[in-house]
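First, one chain by itself in structure tokens, the form predicted alone.
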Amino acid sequence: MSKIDNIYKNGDFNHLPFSFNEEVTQVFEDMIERSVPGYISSLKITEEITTKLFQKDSNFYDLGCSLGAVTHQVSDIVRTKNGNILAVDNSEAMIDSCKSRIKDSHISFILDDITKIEIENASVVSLNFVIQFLEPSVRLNFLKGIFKGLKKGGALLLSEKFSFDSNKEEETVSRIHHSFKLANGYSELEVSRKRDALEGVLISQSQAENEGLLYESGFSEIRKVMKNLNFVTFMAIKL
């Protein structure tokens, strides 16, 4: 069971920037619940598709599994359909504790950098919350990638924090995001160390720019299936 998220609470903090280290691992299920307004949301609809497009035979990839929360939700539909999944994280802590926690046959936990690890034969491909940790400069190359490998009538699930284009809409929605944190326990203080923590690590992109990248990778239908505040989950399917 996941440790409370004290990382930024104490006196002595000095962790920055913002890494998915031992510590973080630790509290990172408390951590994206108390962070993600609609996280358990995405999970649910990752299910929910996965159950629909995974087809017989082959691959469930969930790059940047962090704990494998992804992997799990899943892992009965793969198998039922003699499927694998392949679950790719560059964190030695998160992988670590996957392979401790999560036990199948039909599951690879690896670790790896995901922008170097080739799709192949997958049905479906999960990057929840990941390609905000991703350099801009990459990110077309590897979605090209992900498109190269799916197969006919694959999905692509993409959930992402997005930026507003307008200023005023940035700051109203992430004052309401700000007031999630507090309501769930974290400190004005917690906020503002994490929220410096991450600066620079975290590169957000408007929701046009994420549709933009997954257009110019090749997908052709592109659906907004889930939105909360300032994160959004889209299915991206090849046609």
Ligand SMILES: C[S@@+](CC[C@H](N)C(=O)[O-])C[C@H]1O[C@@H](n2cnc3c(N)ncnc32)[C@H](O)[C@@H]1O
Second form
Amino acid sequence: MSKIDNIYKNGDFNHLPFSFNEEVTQVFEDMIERSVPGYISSLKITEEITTKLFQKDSNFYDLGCSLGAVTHQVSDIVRTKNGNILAVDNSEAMIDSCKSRIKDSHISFILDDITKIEIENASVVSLNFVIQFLEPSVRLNFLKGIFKGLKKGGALLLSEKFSFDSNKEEETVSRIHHSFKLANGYSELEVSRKRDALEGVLISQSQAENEGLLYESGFSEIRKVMKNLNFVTFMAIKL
Ligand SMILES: C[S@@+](CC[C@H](N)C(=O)[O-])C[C@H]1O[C@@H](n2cnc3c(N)ncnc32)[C@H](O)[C@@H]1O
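If the structure you just shared is the form predicted alone, then what does the corresponding form predicted in complex with this ligand look like?
Below is the whole assembly, all chains and molecules, this chain first.
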């Protein structure tokens, strides 16, 4: 059970940029549920799509797995089809926590940089709010590697925070997202401290830029399957 996220509440926060360290790992479940509208739905949609598209004897990749919420959601489906889950994160605290909580022979938790691993024999790949933390310049090559490692008929599920081209729209939607976080119990001060910590760490791109990256990587069938405020989920199929 995750602890309540009080990291930015009191004087005990550090002024460093945001990172997925031990402190964040301990409260991560609470943090993401209170900060990302539609997070739980993104897990359920991943489950639905995995039920339809996961192929027998193939691999499911949960890239940037954090505490393994996606892995947990699809575990039974993958096991039934004799598949394996490779859940990868470069945060030692996150991977250690996954390893101590989820033990199943068809799941491997791997401490590594997702841009350095080879994707192979995959029928579903999940990137649930992850590439926003990668340098924009490496995103295209990384997605090309995923496309290459997917089997025909396989899918990449890409969920991202996105930015708007129009400042007016950005302001309006950001204001609603701000209220969403306040309604979930964060104070103005916490929201503003976290925003400062994420500056330069979370780099969002527009919906069109994300779609463009998917097309350029080789995907030709791309569907927007969910959108909540400034968060979007695409399903990209390898035909
Ligand atoms: C917002 S969290 C992802 C949430 C998770 N997918 C879920 O659905 O609960 C982003 C994760 O990506 C990981 N991450 C960021 N850059 C990474 C990289 N280059 N290689 C591996 N993991 C990375 C972070 O450590 C963090 O755990």
